[in-house]
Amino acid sequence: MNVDISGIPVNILGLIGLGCISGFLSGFFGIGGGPLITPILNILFGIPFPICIGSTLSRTVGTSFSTVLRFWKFGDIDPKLALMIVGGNFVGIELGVYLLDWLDKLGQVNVGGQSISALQYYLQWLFFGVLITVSGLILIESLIHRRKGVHRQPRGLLRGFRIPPYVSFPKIGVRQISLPATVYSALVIGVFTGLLGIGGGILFVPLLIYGYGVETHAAVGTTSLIVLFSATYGTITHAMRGNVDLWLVVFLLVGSTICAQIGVIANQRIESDSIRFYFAFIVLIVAGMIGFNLLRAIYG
């Protein structure tokens, strides 16, 4: 049974199944699932990238809301940190959407003897670069700790920036961190949200853990609230440009809202180092899929 998405017949059960997988990952890792769903919708289902991006953000709103409620119950969310981050994040989203419009106007590029959309080609390379970098760094760090048998919390690189004014987040153990470092790092991630349709979770989780030194479970929980805010803003921005397909959003939400709860429960039962390891492994798989698709486009 198929549904028409932007003129393309798409299998409904496939969308619901993809929603289930992304919902579990959203609850388990605190990510909205955009970096996983967006390229899959484009590569496997053939849906245009702008529609994938806008609709994925819309689905993320529903999934993240469900996830936030569960993490709030466990006390793993710092609303002060989340609200401070989204200010810079919203500015970045606007910049990202502007870049998306600019890429869409580039037309076609000649790759491997065939003409393909410049938007699709460049976004896949950007997805691939972001996912490989994030997964590689986290995988190396988590493997080192697993081999040593020591479950140690990363110290937080951004805590070393001595740029006033400073803020503190005692609820999650951050005594002092530079406010400009906090806001500008969120702005950069906001660009990826607007450009790639990711709620930012796949970047915010490592940022909070390795940049701010936040404990892994609290980083995942707080990120889920940040993703809810940024995905809501991104959805509005993309909807104004006609990049949201309601049927696509509905079928993705059917599976994701239920499975997100299962993911949160699983998160509470697994050690922090293991969560980071699994996170990197999942991201690496998706990066490999994108890389394979790029090679196929280049070499036929």
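For clarity, a rigid core is taken as the largest C-alpha set superposing within 1.5 Å between two forms. These figures come from a predicted structure and were not determined experimentally. Residue numbers count along the first chain shown, from 1. What changes on going to the form predicted in complex with its partner chain:
- Taking 2 Å as the criterion, residue 264 counts as shifted between the two forms: its C-alpha moves by at least this amount when the rigid core is aligned.
- Core-superposed comparison between the two forms: the C-alpha position of residue 255 differs by no less than 2 Å.
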The other form holds:
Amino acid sequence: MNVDISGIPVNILGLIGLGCISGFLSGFFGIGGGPLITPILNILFGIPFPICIGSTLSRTVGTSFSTVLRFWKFGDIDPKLALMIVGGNFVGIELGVYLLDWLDKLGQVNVGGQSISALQYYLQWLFFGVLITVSGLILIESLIHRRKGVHRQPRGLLRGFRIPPYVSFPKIGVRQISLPATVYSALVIGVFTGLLGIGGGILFVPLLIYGYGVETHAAVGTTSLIVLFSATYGTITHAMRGNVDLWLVVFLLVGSTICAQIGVIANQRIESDSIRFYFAFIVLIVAGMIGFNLLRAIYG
Amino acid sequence: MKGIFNVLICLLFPIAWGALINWIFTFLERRTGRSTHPNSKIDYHI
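Right, the form predicted on its own is done, so what does the form predicted in complex with its partner chain look like?
Once more the chain from above appears, this time first in line as the rest of the complex follows.
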């Protein structure tokens, strides 16, 4: 039972299965699953990267909407912070999509004696780098946490920047922070969203906690609103370039909606330290898959 | 020339947008005397 996605026949059950895995991960770890799904869609199903990125962003709009409603009810979202940084984030997304177009225009590169798509080759390296870095940082953080025993709220590295004007978010623990440092850091993450279709749990939550010094619950809640905005904008930008496949979005959403609840139930039964460790492990597996694919391309 | 203009837009727009949102929220909080944060108990009335 196949469906045609940009000229490639793809197994429907396989797509629903992948959606199910991503839904379980989002319920279990509280992340969208974009950084994991996008390379898997490309490597396992052979779907071109731009379609994977555009469609994954579109799926994220659906999943993040329900998350926003849940966090809004708990009062964990700071709308001022979310709205303030989406301006810079949107500019970053535009730059990311522009970079994607530029990579696409590079055509073919010669790797290991064979000609492969430059877009495919460079994006796999980028994904590999991002995933290895993220899993490494999570492992270091969880090891430090285990050694110290007590969790202390980080002060926020970007609070050290003394470039006016300054803004404050007293309800989420940020007394004063430089506006340029706030918006330009969101711009950099926007580039990753436009180029790779990632940004939410994997980049924004650490930025808010370690960069701005936002309290953890508020960081996760506010990120959900930022992700809703950025995924919506990213979907529109990619859709205008024909990078969103509706069938792909539908099958991923069906799988993820069903399995997200199972992930939430599993989350309740495991300690948060172990959850972070498992997450780093899964990210490493996906990075390993990409690394293997790259080695196969280089050495034939 | 168009390139320089685009770079300027990319650099200035995020700051202008952030400052505008900050001004709107500060204005609303002072006007209503309540925080715009959901679930907030802070009284902003001056």
